[in-house]
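Read the single chain below, which is given as structure tokens and is the form predicted alone.
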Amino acid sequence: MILFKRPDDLIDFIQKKRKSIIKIGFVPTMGALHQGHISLINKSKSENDITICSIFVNPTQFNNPNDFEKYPITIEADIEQLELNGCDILFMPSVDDIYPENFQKNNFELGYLDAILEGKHRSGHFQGVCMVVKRLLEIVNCDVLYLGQKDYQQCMVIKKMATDLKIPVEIKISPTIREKNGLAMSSRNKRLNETQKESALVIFEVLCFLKENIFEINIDDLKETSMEKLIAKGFDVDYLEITDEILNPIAKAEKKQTIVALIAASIGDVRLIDNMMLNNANKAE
């Protein structure tokens, strides 16, 4: 695996490689890697000639400074995982590399996606996400961008940004990878103590409850019961929403439509998000 820290060095390397016919896959991360990230690396390796992973904890997408300061940093372990799984290139830029003095900030038109769910509860978050992803795509110049379904709304935001700006990249979204007990793998899980980890299992249990009962119980009652389950385990719930595929809330479940349940809730000072397709025969959960 080759490590690049300076954008210009990586750009030069890729330009030389582009003289031959190659396909590049890219997995952007903030480090603290887990099997969810590695599954994206493996998928990229199976479909591309070169796989690039970036590790960059992006300050512009943290609306809570304490969250940024406490984000887990595990660089040595991350490098070891990437090497063991055959990643070709690791890009680890500094903040000054990504946002130099002459950096021009964009105002991304994200419409309703910037005002609901994560957008509502994390002001400015998606602007920061788009800022860093656009910058990384300019540097990496990849053919395929790999994202995880756990960040469902973020995937939609990045897709909209890429489409609006006509960025020539294919975006592939892979199913959420879970622990054996159902907990969605997340870098933030490292901040949970053992008691909190046990309590966090209720998120998956609630999603399964919603999936099992989406056509049996009316949506208002489903949401009320689910909220009670989360609160009983000590969670402070930002939202528990049931929507269609493009995140419009639904009042009644129809078997012909795609239905998504999304949850964001905090236990202690750790905020977790998760989601599940409740009715979609065409997408793997």
Contents of the next structure:
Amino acid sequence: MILFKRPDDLIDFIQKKRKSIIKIGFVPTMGALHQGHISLINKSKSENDITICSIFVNPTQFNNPNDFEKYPITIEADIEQLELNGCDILFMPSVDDIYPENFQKNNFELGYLDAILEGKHRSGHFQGVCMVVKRLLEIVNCDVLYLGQKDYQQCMVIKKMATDLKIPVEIKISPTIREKNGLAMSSRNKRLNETQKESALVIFEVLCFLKENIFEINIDDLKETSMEKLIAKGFDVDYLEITDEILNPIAKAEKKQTIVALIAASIGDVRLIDNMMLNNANKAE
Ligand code: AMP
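Could you please show the structure of the form predicted together with adenosine monophosphate, as a counterpart to the form predicted alone just displayed?
Expanding to the full complex; the earlier chain stays at the top.
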């Protein structure tokens, strides 16, 4: 694996590689890598000639300074995992590399996506996400961008930005990788103590409960019971929402519709998000 720290070095390297016909896959991350990230690396490796992973804890997407300061950093273990899994290039820029003094800030038109769920509860978060992803895409110049469904709304936001700005990149979304007990893998799980980790299983339990009962129990009652389950385990719930495919809340479940449940909740000072497709109308029977 080749490690690049300076954007210009990576840009040069890619320009040279581009002289032959190659396909480049890109997996942007904030590090503290786990199997969720590695699943994206593996997918990219199987579909491209070169796989680039970036590790950059992006300050502009943290609305909570405490969350930024406490974000886990495990660089040595990350490099080891990437090498073990055959990643070709690791890009690890500094904040000044990504946001130099002359950096031009865009205002991204995200419409309702910026005002609901994560957008509502983390003011400015998606502007920061778009800022960094746009900049990274300019540097890595990839053909395919790999994202995780774990961050469902983020996938929609990045797709919208890429479409609106006509960025020529294909976006592929991979399923959420979970621990055996169902807990969605997340870098933030490293900040949970054993008791909190145990309590956090309730998020997956609630999502499964919703999936089992979405056509049996009305949505208001489902949401009320789910909230009670989360609160009973000590969670402070930002939102628990049941929506259609494009995140519009639904009042009634219909079988011909794609239905998604999304949860954001904190335990102690760790905020977790998760989601599950309760009904997939696009899936062939
Ligand atoms: P992060 O390092 O949290 O910014 O995540 C980097 C990428 O990995 C994003 O596209 C995430 O959606 C994805 N990701 C994070 N956790 C998981 C997971 N458990 N399963 C699949 N993808 C994930």
